[in-house]
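Starting off, we have a lone chain in the form predicted alone, written out as structure tokens.
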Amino acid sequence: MSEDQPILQVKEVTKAFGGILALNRISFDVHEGDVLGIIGPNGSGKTTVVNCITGFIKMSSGKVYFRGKDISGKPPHKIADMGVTRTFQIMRPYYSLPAYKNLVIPLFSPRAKRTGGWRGGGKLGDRNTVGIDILEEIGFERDSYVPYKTASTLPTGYLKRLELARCLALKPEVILCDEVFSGLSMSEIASMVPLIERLQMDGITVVMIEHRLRELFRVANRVLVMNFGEKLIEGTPDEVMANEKVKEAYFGSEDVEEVMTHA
């Protein structure tokens, strides 16, 4: 891959559910090290784009490329094995397992073995330790009982972090986050923002679907706006929020000037 080639390319992706056009020829590039925000009103197609990129739904037409390789139509586990992972808006942990055991499973994956996502001699105990290490990195208190609590008993803030931790266990190159700030308190969001910043500093490219614009604009260097399944505009946060079409799309849902004043 050449230095100026995007790490992720979405080209003319279209998705129809029966007679309903959920995505209409969506195209955008994501460059290595970017934090790209994807915003838009409810029902604009944001999660559908992520589902198409990561193989959870089959696109009707179009292509997705990762490091120049066509990943269109590949199953989710193959795409994750290449280094493209995602979180879910509705969290999907193994609810019956302790938090750290949720990480032991991806640490057994071919990618984790291949990339050195776990260290030690390959014993189960080593992966247990690495799982707790990763949880500590994303905000679990190592010396508390929290990493050992069953996932079903964890509050939303910890479940959101657990989603990210499961991605990190695969040593990804790209993480697509579906509303990682949703359902969190202001203090939880304040502690999550530096975590996203650290992912970028660690060389991970991040794509974020988000409704919390004020917090998103603290970390995103580019923003793509969607409406009715189409790309409305793409640019810097300042460029996007100055656009009249964006103001119209968000009318009644968020005061654009207020967002930019406090971003």
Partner chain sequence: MEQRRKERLDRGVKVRSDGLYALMSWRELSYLTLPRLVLILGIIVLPFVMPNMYWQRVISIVCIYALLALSFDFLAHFLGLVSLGGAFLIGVGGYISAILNTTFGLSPFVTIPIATIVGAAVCTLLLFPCLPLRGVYFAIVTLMYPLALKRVIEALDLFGGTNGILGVDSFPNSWVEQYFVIAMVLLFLFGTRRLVNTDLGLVFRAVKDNDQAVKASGMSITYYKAIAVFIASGMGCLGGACIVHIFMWSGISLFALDFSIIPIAATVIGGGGTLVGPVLGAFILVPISELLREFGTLRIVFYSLALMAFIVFRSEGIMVYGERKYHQFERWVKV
The other form holds:
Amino acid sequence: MSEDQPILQVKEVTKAFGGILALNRISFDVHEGDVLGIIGPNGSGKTTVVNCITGFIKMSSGKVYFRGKDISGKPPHKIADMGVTRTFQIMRPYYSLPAYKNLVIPLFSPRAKRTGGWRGGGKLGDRNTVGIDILEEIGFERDSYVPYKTASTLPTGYLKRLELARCLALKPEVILCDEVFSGLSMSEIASMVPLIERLQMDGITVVMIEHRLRELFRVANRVLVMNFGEKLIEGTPDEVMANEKVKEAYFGSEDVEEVMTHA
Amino acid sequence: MEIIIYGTINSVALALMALGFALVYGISRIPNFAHGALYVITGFITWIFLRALNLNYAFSIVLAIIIAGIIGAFIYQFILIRVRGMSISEIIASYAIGLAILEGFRWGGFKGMTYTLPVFIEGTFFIGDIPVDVHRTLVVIIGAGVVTFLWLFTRYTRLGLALRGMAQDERAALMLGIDSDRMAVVAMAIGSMLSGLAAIVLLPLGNIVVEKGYDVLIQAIAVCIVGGLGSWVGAVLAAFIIGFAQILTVVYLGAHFQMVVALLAIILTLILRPSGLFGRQKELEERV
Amino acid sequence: MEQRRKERLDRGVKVRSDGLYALMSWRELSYLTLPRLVLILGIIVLPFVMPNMYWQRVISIVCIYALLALSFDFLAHFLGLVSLGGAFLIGVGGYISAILNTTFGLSPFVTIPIATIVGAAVCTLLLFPCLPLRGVYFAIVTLMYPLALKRVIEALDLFGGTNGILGVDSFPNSWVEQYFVIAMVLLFLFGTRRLVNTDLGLVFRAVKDNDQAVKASGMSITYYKAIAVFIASGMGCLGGACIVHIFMWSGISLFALDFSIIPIAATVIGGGGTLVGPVLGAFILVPISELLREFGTLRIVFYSLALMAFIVFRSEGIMVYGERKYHQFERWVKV
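Right, and the form predicted together with its partner chain of this protein, after the form predicted alone?
Whole complex next, starting from this chain.
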């Protein structure tokens, strides 16, 4: 049975801001190795789900289980320490530090000390070197000046990668990506997609919030649609695309195929 | 009964002290650490007009409050505007101004017990068998008046609405054609005048001493934090909570503990409810 | 109209003396070490050039303010915690040292280290509830701590109440006193400079930059803030312990405003975030303040005005300015 146990279980999570229900009894499971895409119109509560799971905001009611352990109500750093990490929609690098020093900080954390960083096993080597290694794997050119530049001078594409790299430095089991594709150019997105696929091959479970449906449907094997803080439907990408309710809520009257080609 | 009467008076006094600070912070997000200095300055100016220049009491009060407003506006226009948005610099700069003013007065010889303002109306009356002097009742009346005036002002005048707009979202207000720097000057002037008014109303109850400046600043801050910084409705409510708490400690523990009550109130609030009683979610994020 | 801009270029010697390459020639080596040597030797020589006992005493006081300024700068510019309560640290350290000395008869060289560590622990514990606070809020609360502690001591008549604790032992002689505090300043100055460049120091800066991201990396920000506050309080308490043994007296004047405001002024004038700047600032400001002592509280007016002027018009401070002049050419070029 234990193989079938989902790595992340979200049960009836509700969040109210004042009188407004941002999340209304959301439940879903994520299995190990899945790439779950969460889509929905703006303001449908996607980011709030991520915030609730990772402990950045306290949910009003409901439970979140990670490998069967209750993690609801724990502080964010404890949850991250267990291996559930996240990226931020609005990038939050340490602007005053060089890119590779940005990674020294997660590598300093207790979890990284235990796991030795993304590829590492056991003891962590020199943090600067490990940081540059991770940056290289994620698409920062090692021999160029880029990893040594201050984060505030980096363009959006690199900052998004840096967000992801910061999660990877912890050797996470689950990554929750909050719109990693938004604000990127087509070519940048095209180079990010293989990265996500590689995470999947590494056995990392990924939950992605995304507006770019075409790329999302390429990497995701399950999709969850949200609307007004409620779960509309969950299923494989094909099932979701075929669903009438989704077409109406998310795309209005437009045809899904058409939206996807324009997206 | 005594506790209720004096608790109310103390609370209104606290609210008067805190309103100016709350207003300035609420509108322009500047923690005006020179608040206490403005309080003391108004007291001394009134005293100079009244005693040294022998002007009419009412006239000197009005003049002193206007001067306080002008000083406040000047502080913003020439000093604080340059460090706007850098919160550390704002605190340090305004605190330095306050210190310079207060210690300047102390150096200038304004210390000791010799400086007092007369009460507005002499006399005492009894509620039940507890003596209450007329001036203290006036404090309550004026306090209520100020709160009502502020409420009406921010809801029914163009200027008040503009100030509220800026308090909610400065950038949005800028796009609607509200000049945020000018509004901040206005806010600072009003805040200083409120602080001056508090001084005029409260100082006749005691001496004008420099130490009052620090006391007023600290109590104003305590009230504002407990009430939720920037929310002056919260400030009024918090003034009542702290006011009664202070009177209770004075009655049961001793006068020395007044300041400790203020600090405890702050720490408790910050632990239990970081955004204060009336703080909004946004402020919470900014603070914690 | 002809437009000009200021061009800044690193001196060649700066580029050449980066890292290990400095060992290549004496010129590069001296470029790096000269400023440090001048500072260290200058401070060490100071007690000899002082004309009389009074000014030698001033040197000790300056060093204590320098320690406080260092602690303020460390917290403010590497953790983002602006503490307006330097007097609180001085008071806690001073009282602990005085009590240990008068009650248990321990010598100053035992009480000072104990007061430093115990005092730092006490301060950290008392400040612990405020650690999640940021910016204005932390500043406000720390401003109130010394005042509140002072009132508590007055009210409960603790530790001698308003009279304070008399008869605290002094240092064996004034030379020991001066060189002890000078050694402490140099130790903590270079210690903190080293600390902020380690990985732990990097985490501190990360907490200041972006605490949400630190949380997302699985680290408790409160824990790291507590460590930093412990270090900074240690410096403050050390200063407090020294001052008690210098004046042979401990009382509520340890909570005086001077201890809160001068370190801030020294930091701003010397250049925040450089760690050397605040020490330099203390060496400039405190002697001037001593010269103005006969004017009473006018000196507070003086340094608050200096503080205000610097923060408004020259917020970079002397040290940053000096560093720039030392490392770079500047010239006007046509646009």
